[in-house]
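A lone chain, given as structure tokens: the form predicted on its own.
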Amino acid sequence: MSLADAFKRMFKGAYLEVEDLFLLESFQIGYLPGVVPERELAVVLHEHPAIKHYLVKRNPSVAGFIEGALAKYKPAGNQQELADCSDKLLWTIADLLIYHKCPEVYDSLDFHNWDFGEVIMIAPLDGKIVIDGGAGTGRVTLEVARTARHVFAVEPVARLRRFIREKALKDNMNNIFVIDGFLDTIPLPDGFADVLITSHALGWRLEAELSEFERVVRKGGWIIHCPGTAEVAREEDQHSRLISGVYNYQFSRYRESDGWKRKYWKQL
């Protein structure tokens, strides 16, 4: 199954339309070369040059990728064929355009539906400074809340954010801070929390994502990731880095509803 057939199941009933692409942030423009596939990609900029042109301004780093797809693909020579790389580039990518269009779609997906009490069996959180790293729409953020003194819920993604004080606000709770960042460059001081977690978030850089969660947590407070990994093959080697002698995390395994996940933790 392709990647956009898999988002189309997933995200089933979702509706996307090429102007979507106006939605997409600068660094998640970076992530296109290497992910769309590229004569969809041409086929849609030859036809929407505003969108090529939008592209490359807020990113330019993917300028030489976008003017060689240009150069090696020719336009749509007709409106089925337009149609047909119109759909195959959007639904590779819906997970990021899903986030800005409707985040509640995102949301209501099920593999969010995991036991917080696999964090809270770990490390209690009541009265603590938590960080939800890669805090995505703010299911975790929103439990830990109920007893954390503050949750810094720290997301790249502008949509997000506002969608996660739309819900906290909805459910009248003042602790939670949202806040722009990325996993590798948290910008909150040294040793500042007591609890750090992440969940379905941790991996675009590991290794700078690692070192940054020791810096931003205090001596002697954890940092839980969870679900960290699922049980697959493309997912053993962050499995192994965790665990390693020079991360030193413990893990166990659990179930959920799309199989065995694992949890992993550490306290400084």
Ligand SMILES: C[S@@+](CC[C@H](N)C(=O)[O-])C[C@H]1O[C@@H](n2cnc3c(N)ncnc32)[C@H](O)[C@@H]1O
Second form
Amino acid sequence: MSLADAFKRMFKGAYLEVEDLFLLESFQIGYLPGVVPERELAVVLHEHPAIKHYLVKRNPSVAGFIEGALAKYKPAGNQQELADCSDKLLWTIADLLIYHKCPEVYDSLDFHNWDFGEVIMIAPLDGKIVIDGGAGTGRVTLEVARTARHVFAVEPVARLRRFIREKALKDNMNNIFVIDGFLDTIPLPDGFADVLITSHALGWRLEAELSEFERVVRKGGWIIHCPGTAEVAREEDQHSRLISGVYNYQFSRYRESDGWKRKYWKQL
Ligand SMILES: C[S@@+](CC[C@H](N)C(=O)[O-])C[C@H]1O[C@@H](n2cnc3c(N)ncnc32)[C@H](O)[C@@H]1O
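So the form predicted on its own is up there; where is the form predicted in complex with the ligand?
Okay, now the whole complex, with that chain kicking things off.
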């Protein structure tokens, strides 16, 4: 199944339009090369030069990729071709757009319902300072906040940071601090946290992220990852790297709504 079809099935009821591309933040635009289908991107940008201008202005590193695609592929021959290309382009990056447009749709996905006891059995969180890296809509953040002293939700998408703050306010949680940042540049001091958790958020710049976690977590503290990768993919690069002698993570399997997954952890 294509990524676009998988997202259509996952985000049922969401509506996307070409102007939603104006919602993308600079770092998300940087993720487009290698993810979006080039022909469909070119067809859409031939038709919408203002969107091309926006993408390149917000993240100049994609200029070569975009110019290359435009030079390689012609404008649409008719309205149907344009509509098909827009649909495929938008749905291939539906997750990025839905974070901005309807975070509540992302927040209601079934996969969030894995048992948070899987984390607590590794490291109790009572009274601890915890970082939730790549916090999304804050599912893990709010779970952690029930027992931790403070939770720092690190999330680069502004709309999602607002969403987490609204949820924390609604639930009367005053120990949640939502901050802008990336996994490889966490804006907190050395040895700051007792525990760092990532859920379905790891590996944009794996090496830099893994060493950043070891900087920001104190000696004796815990790093726990639930990346959402399937249990069967034994040879996958991220798995090999995590369990390698360089990082020495332990791992075991646990159940999510769509199958067996792996969780990883280490104590510093
Ligand atoms: C698949 S979502 C997972 C969200 C949440 N942790 C959960 O379990 O639902 C990935 C999240 O990571 C964020 N993200 C993307 N790139 C990131 C990076 N380099 N550093 C930190 N977070 C990132 C996205 O904005 C998104 O909120």
